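We begin with a single chain expressed as structure tokens, specifically the form predicted on its own.
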Amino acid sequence: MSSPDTSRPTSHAFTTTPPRRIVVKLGTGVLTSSVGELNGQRIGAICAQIAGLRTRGTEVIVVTSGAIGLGMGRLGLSKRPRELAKKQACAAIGQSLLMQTWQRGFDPCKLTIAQVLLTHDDLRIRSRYLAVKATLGQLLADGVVPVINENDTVSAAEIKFGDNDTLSAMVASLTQAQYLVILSLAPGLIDLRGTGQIVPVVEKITPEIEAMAGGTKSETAVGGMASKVSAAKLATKSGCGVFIASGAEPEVLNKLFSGRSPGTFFAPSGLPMESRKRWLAWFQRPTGTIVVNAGAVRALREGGKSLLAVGVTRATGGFAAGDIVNVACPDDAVFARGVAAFAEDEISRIAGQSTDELRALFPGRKHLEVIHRDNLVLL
């Protein structure tokens, strides 16, 4: 394993030109002083920094945790409940308190917030995805600060994001933000297997980088560093740079966007995908998997080709035509995702067959690709 880069950069591209748009995600530990108690002073300081960024021309979207923790405090709970209904009740109690606190924090800055509550379905279903994107765009155009949280009051397992780190990465991708800032009480990604120091810059998220991350021991939070690195992986593949830093650091946002960079910066990878490809790649829960041979892997990865039946070895999941599916290598490692043109049972019948053989099976059918390249994205 090569050692992580521990040389801190002295400047970034945005030191002279403020970013156009950023997403700031704040964890429960940053926002609270104890279970059920908001840290109003810290929230006020963060609001003032966000207001300062806005005066320099940067649009800011906030993704906030804390509703369940606040509800726990009102109900006298010291540990995060396991029962879904109890967590939903805590969220229902805490959400209004959370939004009131954010608005009070922005009041001295003369800024208005807008509450936006989302479930995974709001971003998975294309029409709702576009509606969310349009609403957030309009709020920003009106000079409003969108404050986003998962709709924990109604979210069940099948419609949950899992944690607000993932939600913030999806919001950053959806809104084509230049940077995502994830603030918790962690000072950054720490190289626990090597130097024991914060890794200042991650050029690429490798298995070695992922191994540095751990979970959380907080009674009010979920995720931990593992979820933050996973979120960074999603956001950087959408062309968004990611900072992980401590929200307890004084003037943390001002430091990040003046090149002093406390914490860890994850560099964006390559050119960002266009909007529909991002939606296919990161906003879906695939209903099945198509496994392909080595030749098809090369054709898709290197040739930009459509997936043809001749390259398919098997399909699983009971999916229908038009469903989102994963595409896997012969060893079952997923490397692509797309819209299946055939149902699972049809693909199982035609796997390995040539296009000429398919024409005989489906006379008059114009398109015989299993997944057309326009409906496929590499992960």
Ligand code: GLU
Second form
Amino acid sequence: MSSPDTSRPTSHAFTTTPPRRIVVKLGTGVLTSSVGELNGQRIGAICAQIAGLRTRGTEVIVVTSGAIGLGMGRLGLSKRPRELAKKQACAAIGQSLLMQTWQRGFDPCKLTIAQVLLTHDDLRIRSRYLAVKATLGQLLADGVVPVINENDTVSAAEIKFGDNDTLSAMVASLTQAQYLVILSLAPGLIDLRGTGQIVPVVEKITPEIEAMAGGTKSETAVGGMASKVSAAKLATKSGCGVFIASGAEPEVLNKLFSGRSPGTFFAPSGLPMESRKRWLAWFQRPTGTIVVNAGAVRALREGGKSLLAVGVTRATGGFAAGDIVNVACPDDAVFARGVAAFAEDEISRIAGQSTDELRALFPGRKHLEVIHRDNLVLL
Ligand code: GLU
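Output the form predicted in complex with the ligand next; the form predicted on its own has already been displayed.
Every chain and every other molecule in the complex is listed next, the one we just looked at coming first.
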């Protein structure tokens, strides 16, 4: 149950209250420009955005790939080795180069980093799990950015996380992060069978969603979209929201945390109303706009009311019932967002009508609000 009067300021506060803790995972493809060569400029830009998030009060944990890829570069290998020992040797060579690069990236922002290397056993065995949790907590409290990778040199095949997507989801769950951001060269989850477009929001990871994800063809990376979606499944179950977006997108972190999601957002499962409203406001792509009169602007803004047809002047965008829409003032300035209970053509027909008139038009229909207040958030 929710009370709009108490929930509204909290959801609205998301505009000024950044998330408390996030995990950012970067794939080898994002960190390197070609096999074995680091993309220092991109890493620097990511570090600057992480520093910005820290300044605004968000604790950030980095999960980085790239050690094996960098080691391959040093050894002049262009194909990922098959033998475990060779991969582990590459990781041992690349890991220190990787950390140097991260520290160089954070130096201009005056941030200290800490290397944390984990194996599956470190999270499976409770005493180690608790030690990792305590250490990460301490590092964050000291204003340090933990930079985590799998301890590839000691991870035998059968005890491996397998890929850093899974590792990042486990870290997000362990540290109770609010969001996990998985950055790779993939722009998001693409609906290959349907629209061919990025799926902006996944409310629930169904078999259909899993079928959209394929593996990777890269020589240096592992995982691909399938491991990202399975990581998202793990993290969302722990109440963590997950973004999959392109690390090559300029200002990607700033965009995500100011509500302009360029990729796919996976909503945490079992969302309390507040979080639901938050992602309604920030992680959805509205398909249309409902313009309302001055009275309705006041009722929504100050009274915490639902939007009724009587306050609507027009609708645009060809949206269907259940779509996310913007709500705009008479001068077209958008001030709220919500789930439309009627399609655009219906709203155009009922605009300005009283609830009594609507009752006659839709006999037997219980809810006649155009947007119920539980599905509405002020921006
Ligand atoms: N731990 C591996 C590395 O640093 C990467 C694994 C992954 O990309 O998922 O190279």
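Numbering follows the first chain given and starts at 1. Owing to the predicted nature of the structure, the values given are computational and were not obtained by experimental measurement. Definition used throughout: the rigid core is the maximal C-alpha set that superposes within 1.5 Å between two forms.
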Query raised in the report: After a core superposition, would you say V297 shifts its C-alpha by at least 2 Å between the two forms?
Result: yes
Query raised in the report: Core aligned, does the CA of G69 move at least 2 Å between the two forms?
Result: no
Query raised in the report: If you line up the core, how far does the Cα of A351 move between the two forms, in Å?
Result: 64.6
